[in-house]
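One chain comes next, on its own, written as structure tokens: the form predicted in complex with its partner chain.
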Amino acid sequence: METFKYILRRVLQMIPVFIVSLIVIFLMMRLLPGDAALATLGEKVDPKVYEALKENMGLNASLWDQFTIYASNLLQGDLGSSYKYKMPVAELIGSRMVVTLCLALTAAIITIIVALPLGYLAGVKKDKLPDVLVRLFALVGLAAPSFWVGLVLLITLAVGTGLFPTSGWGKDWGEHLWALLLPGFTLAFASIAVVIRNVRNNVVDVRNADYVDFGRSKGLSSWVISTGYVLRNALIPTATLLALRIIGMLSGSVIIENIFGLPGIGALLVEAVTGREYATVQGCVMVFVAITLIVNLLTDILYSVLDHRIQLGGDRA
């Protein structure tokens, strides 16, 4: 019950955060120098069309009027339309967001699958050969720019080999999954390095903790010590880190999307900001804010799963 109340309270707290975020992005877009109508029309502008478009886009109205129209439409579920793409923003974001979410999810799964065992291995074999090799791998991961990793993977595993698609994201879920593996690994590469180091350090710390020695002295098996004592406790700070990395993956996917030709939201958002597509930027940011809030909530819930001493909504930890 306490947990339910906690989640409900957190969800309610999200509402004002969400509203403030919307107001901030609405104002920020309009504070940017430049002219949305000019940006839409491009290089060769017919003055009559320019004036008509300004009117049509509502740019001649006061800021307050623009906001009330936007807010009123939003309450009715209308995110507006993209003047560049000539389609509703909800539809535009919906089609792109799926790709970016799947890419981030794939990258997160790859990060977990690769980083946790390697980080744990490095931690338990501290200063031995496996530790040195894993740390070296992590160092490469941190140093290698993602566009370079992407291009290397593209050259070695996709172009000319037919093993993986060189771009696009396919037509069905099987193809989507296959198409996401290389970009997912590219996006995960830097995160893997960070998480490995984090897990390793946590494992080293936890292994030296008194309660682990106590467990050993009780004659618990090394499996129980490893999973129930060391790994479980080492993962609590890692969960926070992982959540932050996933949020970063969503917004930082633009380079990967460009290299692998994925029709994700990263490139769309950059184009929309440059082109002063107010409705599209507001829509994208709204989705990002929602995802960030949800991921943070899930992370908090995960804490209580990893460590039963942490009770959501309770006064004690």
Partner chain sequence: MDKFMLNRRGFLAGAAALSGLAAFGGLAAPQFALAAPQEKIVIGRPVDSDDLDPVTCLGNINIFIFNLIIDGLVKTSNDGSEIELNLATGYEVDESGTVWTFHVQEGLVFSDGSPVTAEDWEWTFTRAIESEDSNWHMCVENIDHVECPDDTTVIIYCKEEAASTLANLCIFTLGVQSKAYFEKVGADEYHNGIIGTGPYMVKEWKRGEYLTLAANPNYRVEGQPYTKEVEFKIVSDDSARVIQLQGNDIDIATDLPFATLMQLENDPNITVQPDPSTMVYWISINTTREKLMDRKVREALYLATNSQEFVDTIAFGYATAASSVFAPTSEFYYGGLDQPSGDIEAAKKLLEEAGVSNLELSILIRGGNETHKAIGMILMKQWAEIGVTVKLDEREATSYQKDRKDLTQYDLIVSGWSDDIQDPSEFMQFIFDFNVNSGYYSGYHQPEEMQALNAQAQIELDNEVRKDLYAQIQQGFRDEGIYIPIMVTPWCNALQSGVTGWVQTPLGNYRFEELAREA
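Having seen the form predicted in complex with its partner chain, could you now give me the structure of the form predicted alone?
What follows is just the one chain, with no partners and no other molecules.
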């Protein structure tokens, strides 16, 4: 019951955050230089057509009227329509959402597969050669910008060898997965470095904890101590870090999708900002905000699963 109350309270707390985000992005789009109607029609256009489009887009109304109309439509599930793509924004985002979520999921899986073992290895081999090599790799990951890593991989492994596609994401799931490997690794590269350092430091701290020494004194096997004592407790703070990195991956997809030509929300957002597609930009940003809030909530739930002393909505046991 306490868990349900906690989740309900968190959901209610999301509402004002969502409203503030909606107001901010609405005002920011209107403050950008340029004319949305001209961006849609082009410079050489019949004035009557231009005025008719402005009226149709609601740009002749005051900012307050534009916002109230947009908010009212949003409450009814209507995100507006894209004048460039000639379709509702909800359908447009839905068609692009799969690509972005698959990219973020691929990057998260790569991060977990690479970072957790290397971080654990560096922790148990503290100050030895494996630790030095892993920390050096993490340092490179922290220093290298994602766009640079993406361009290097694109030139060497896609253009240079032809093993990977240079753009797009294929026609079936086999091609989708293959096309997501390079951008997924690019998106994960910085996160791998951060998670490695975090896991390594956590493992070093946990290995010196009293309860680990107590487990050894009971004659428990090294496997039980490594998984049940060291790794499990080392992953508790890492869970929050991973959630934050996943959120960062979603925002980072804006750059990666444009480098690798992936038809996701990130690429759509750039196109919409350039074309002054107000409704599309607002819809994309609201999706990112909603995902961020949901991931934060799921992280708190996962935190309580990893550490049973943590009770959602209550105090530590």
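Positions refer to the first chain, counted from 1. Take the two forms, find the largest set of C-alpha atoms that superpose within 1.5 Å, and that set is the rigid core. Note that the coordinates shown come from a computational prediction; the quantities given were computed from them, not determined experimentally.
S.K.: At which of A115, G123, L187, I265 does the chain hinge as its rigid parts turn between the two forms?
M.R.: Answer by hinge criterion: I265.
S.K.: Using C-alpha superpositions, by what angle in degrees does the smaller rigid part rotate between the two forms?
M.R.: Angle of the smaller part against the larger: 15 degrees.
S.K.: Look at the Cα of V17 between the two forms with the rigid core superposed and state its shift in Å.
M.R.: With the cores aligned, its C-alpha sits 4.2 Å away.
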